[in-house]
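Here's a solo chain for you in structure tokens, the form predicted alone.
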Amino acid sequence: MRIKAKSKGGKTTVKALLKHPMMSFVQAKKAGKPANFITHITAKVGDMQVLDASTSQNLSKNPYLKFAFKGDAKGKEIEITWVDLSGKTKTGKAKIK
């Protein structure tokens, strides 16, 4: 997982590349494998949750995520966590510049 976060003028912008194969039900059936895709994404800065998203199989392989939130979080750490259909969880952290 790659994360870049910048804070400017009271607004923090986050860009993240989530590495995941994102195998939809249709692709899985053709390949004879089980479907597996990211189902939930959360982002936190300290104790404050800044993103909570439920996703589906319609995201591309290695999805790119960009979002912004109000608040100057310069110097703090952002933590992004995703959960996929198989129950696997991955967490990435980055310092906000």
The other form holds:
Amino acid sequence: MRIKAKSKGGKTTVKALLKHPMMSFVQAKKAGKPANFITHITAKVGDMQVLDASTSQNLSKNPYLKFAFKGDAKGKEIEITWVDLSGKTKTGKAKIK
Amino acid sequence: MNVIKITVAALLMASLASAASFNTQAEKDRKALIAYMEKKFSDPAKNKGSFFPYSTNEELSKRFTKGIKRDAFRLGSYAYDKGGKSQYDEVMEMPPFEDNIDAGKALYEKKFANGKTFKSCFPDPAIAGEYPKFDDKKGTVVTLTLAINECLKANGEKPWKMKKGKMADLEAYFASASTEAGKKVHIVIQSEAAAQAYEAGKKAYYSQRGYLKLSCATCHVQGTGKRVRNEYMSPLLGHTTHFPVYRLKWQGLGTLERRIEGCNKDEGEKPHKPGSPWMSNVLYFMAYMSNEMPVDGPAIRK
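Compare with the form predicted alone: the form predicted in complex with its partner chain:
Then the entire complex follows, led off by the chain already shown.
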């Protein structure tokens, strides 16, 4: 997972590139593999939750995520976690610049 | 005696002149291409009559960037296509090939079975702008892809596939190292044989082929800035500066050889094999046209 986060003018912009095959049901049927895609993404800065997204198979392979939240969070750490259909979960951390 | 002296001097002068001038024709071609492209895109709306007869006035005045100089053409069609450029900038905020560069760096440092690494062949990784080279001993053009495979063979390893995978990853590392070092494309035509390879490449580039009877130049010299469906065609100038490229169509990285094969298919021709003399000569010609332009690979294209 690659994360770039930047605070500027009371607003923090976060960009993240998640690594996941994002196999939809149609693709899975063709490939003969089980379907697997990210179903839930959350982002936290300290104890504050800044993103809570329910996602589905419509996202691309290795999806790119970009969002912003109010408030200056320079120097703090952002933590992004995803959960996929198979129950696997992964967390990435990065310092906000 | 005097006559002999004069003839000897004249011969000497002639040989000196030709030694320095193997690239005279190539230099002429390159300058003509730069002049053509800069003139064409100096003001597309004004040049409608001479260069863009099929485009509408609105399109030419609103969708094109004006007054592009040589170095900007390394962006391909995004140099003049405003819409494409904004999409390109957005993707480049988080380029999808960063993992490939890391993988390439690992390959560069990984030991072969005999204990050596790629460092033994390429001590400096910032060499993307120096290839293709003409090898006087072999009498052929050596592209970066071929040079990597030669290095593998010399160290008793199996050569890699030339279009994607490990090859593209390692080239991506070379390209990013060259970009970071601020290297420029530096192609040399040092001998008569090299000049002939250049001419062969140029001839191939400008000959019509395939059942569509298209040449490379139809689209990438005369056709630059014209549309095929909704995509603007890119210029020959700066084509080789940014490879390997992450193509959205491929969903991955590919080498120059892979891209040219795609072009061959689009022309309705049986693709030339990567590593064949045809392919290497064409790449030699194309790279020379981008001489002195900054290397900025890897990049993203549609």
